[in-house]
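This document starts with one chain, in the form predicted alone, laid out as structure tokens.
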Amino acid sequence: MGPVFDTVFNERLAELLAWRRDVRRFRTDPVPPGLLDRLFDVVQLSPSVGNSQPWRWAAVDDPARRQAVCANFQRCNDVALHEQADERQAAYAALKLEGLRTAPAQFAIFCDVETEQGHGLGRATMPETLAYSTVLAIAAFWLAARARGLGVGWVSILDPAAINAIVDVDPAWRFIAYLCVGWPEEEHIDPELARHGWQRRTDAGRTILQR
């Protein structure tokens, strides 16, 4: 007999999803290694195409590497700022889009697009499912971290080739995400971008097309 996911569980799950926020403001208190180990145990439960488990996590602890990531973010962010329409540049410049200088734990996550695990099952016509599987693992990590009081922030304003070189991993690996992890300075149920007037949440994704 399988587990019983009752009403209370479902309500708490919805609460967890609601409080899952992209965090950019971290305290500098370290994250216990044992806690991170438990989060990676959860990651291993994540589904993957053909049971390929293509995710590859690299802990970025070296100060020089972290500084290089910060510098890369700054370069990419300057370009993104100037690509904004004139009337939005001031709003963009006011946003805090990363926690690179304060997050105590940082990870670069890659997809091993050449993995032999899974024997190619399910990805011959859609090889991008390897990357999708890696994103599912990130989502599992994110929710498990939030359930334990940790915040996670996804930094996407980075040059993938540069991050591969900075972190010094197999050049064939595809860069998927750079995560900042730590204890949030503050708690909010609403997204930061909505709170600071950039973009409110909409119902755009709720439309079910009938075919």
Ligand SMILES: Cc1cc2nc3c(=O)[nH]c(=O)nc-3n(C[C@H](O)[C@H](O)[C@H](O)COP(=O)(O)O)c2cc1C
Second form
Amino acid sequence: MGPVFDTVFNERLAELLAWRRDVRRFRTDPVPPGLLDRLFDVVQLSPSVGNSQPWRWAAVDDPARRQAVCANFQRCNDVALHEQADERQAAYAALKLEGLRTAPAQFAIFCDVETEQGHGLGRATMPETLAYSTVLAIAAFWLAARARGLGVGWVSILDPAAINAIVDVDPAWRFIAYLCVGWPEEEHIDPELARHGWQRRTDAGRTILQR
Ligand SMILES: Cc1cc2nc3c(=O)[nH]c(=O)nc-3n(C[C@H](O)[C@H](O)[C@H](O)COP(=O)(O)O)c2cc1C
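I've shown you the form predicted alone. Could you give me the structure of the form predicted together with this ligand?
Below is the entire complex, every chain and molecule, led by the chain shown above.
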């Protein structure tokens, strides 16, 4: 018989979900390696298509590599800024969309699209399920980190091919996410993009279609 998750636990879980944030402002004090190890233990419990566990995490610690990631973000973000409608450009430019210069721990996460683990089960018709599995591992990390007071910020305004080259990984590894991790400077119950007037939460996706 497995554990029973009581009402108090469920309320705490709802609080964890409510207080998980995408964090862009970090204190610079380091994250103890042992704590990161505990988080990676949790990651290994994530579901994956065919039990393939295709996520591959690379710690990006080298200052030259971090600088190259920053430069790539800058380039991609400049392009993204100019792709915004004229009337939104000033608001876009005012947003802080990464914590690359301060986050003490940084990870590039890839999906091994050629892994043999799982023997192809479940992904013949939907090979993208490998990437979905990798994202679920990231979600587990994000929540486990928040439960221990750590902030996580997902940076996607990057050129995937450039990140593969900067981090220097197997070409069969598809870039999925770049995560900034550290102790947050501040805590908020609302998303930064909502607080700064960019996009509030809506009920999109809330309606359950009956078929
Ligand atoms: C796939 C994905 C990519 C994201 N990329 C970025 C990003 O490049 N920069 C950024 O500031 N936030 C990024 N975010 C964070 C979202 O902006 C954030 O999740 C959303 O605004 C809701 O805020 P919350 O996570 O604090 O609830 C990303 C989130 C996801 C799930």
